[in-house]
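Here's a solo chain for you in structure tokens, the form predicted on its own.
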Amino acid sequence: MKILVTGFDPFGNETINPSIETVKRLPGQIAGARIIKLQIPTVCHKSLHMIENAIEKYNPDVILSIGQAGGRCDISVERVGINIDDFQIPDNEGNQPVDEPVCPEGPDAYFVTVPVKAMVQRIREHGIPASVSNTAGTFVCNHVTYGICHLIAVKYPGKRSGFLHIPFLPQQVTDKKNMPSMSQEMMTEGVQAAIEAIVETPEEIRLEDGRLF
């Protein structure tokens, strides 16, 4: 089995991205599959023509995708991407579509194709905090989470996609009162946690892990 793992650059204020950090310290091989790893830019359609790229040149099984999400706590599995660009922010080149369609002859939504709920339970066993997401967010996460499971869709049948957000680095938070963080060390075996278990398990597993709001 083969992996590609992206991470991205750092965006808004921000010299360092914990998601691309991350993806530089995995191992090559994990739970027998090998991984690839690639840089994508914090921009929206140029980070989606980058790992199409990759998929033509390495034809992974899966593509697990990781993202900076400032503020929140845990790891978070995203479960689903939507069909909407909507940028609080510009991109790191100035784009910043408002209420736009990711793929404009795409449906509303995808539901990944990874074990969610198994990767949570995978890396609460290592004592590290996870959770299930059911937004990515309307920025260029999402719009790479959609835009995987699209392009899987319509070109790639057969593949497998899932997307992690994890949360700021210690130094990343020095200047900002009451902001979570997590340890590069916690976060590297967070995720690798998770790659074992989208290795390891075929089917989803149930998992009490909904949310109320």
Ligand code: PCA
Second form
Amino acid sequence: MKILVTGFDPFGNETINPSIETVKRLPGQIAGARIIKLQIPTVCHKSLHMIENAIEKYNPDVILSIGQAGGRCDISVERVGINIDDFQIPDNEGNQPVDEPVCPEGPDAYFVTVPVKAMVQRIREHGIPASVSNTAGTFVCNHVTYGICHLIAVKYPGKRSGFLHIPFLPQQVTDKKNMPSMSQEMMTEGVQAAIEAIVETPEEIRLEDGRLF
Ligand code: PCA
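Could I see the form predicted together with pyroglutamic acid next, after the form predicted on its own?
The next block holds the full complex; its first chain is the one shown before.
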């Protein structure tokens, strides 16, 4: 099995993005799967084009993207991507679409096709907080979550994709009040555990992790 793992460059006021830092630290093989690493820009459409080029080049079985979710306190495994770009801040090339579809011809939403519950459980088994998330926001991470699902639906049948949001690193929050963070070591171990679950889970598991709101 080949897994393409992507991380973003820093965006907003940050000079570091834990997602690409974590991708860089992953081993070349996890549970027997070959790991292909790719840095993508925090830019709509361009991020997706780079992923499509990498799919053409490496023909991965799974595409797992990782992004920073500053303010979240655990590793969140995204369940769904929605067909909307509604950017609260400009991306790294100044684009700020409001209420535009990611793909005008696509459906409203896609569920990811990796086993989200099994991934959450496996991360927790390492003593690392994790949960299912039912929104990846409406910025570039949702754009990528949705966009890859759509790409697979129309062009690459049989491939699977997923998205992980990870918190700030401790060094990003030294000047922020009441802001959660997670160590680099923990995030690397958690992402590695999630990838093991993708490789080793033939069928999604039953785990109660729903939300009242
Ligand atoms: N996080 C942003 C985009 C890039 C990143 O790492 C997001 O959550 O949309």
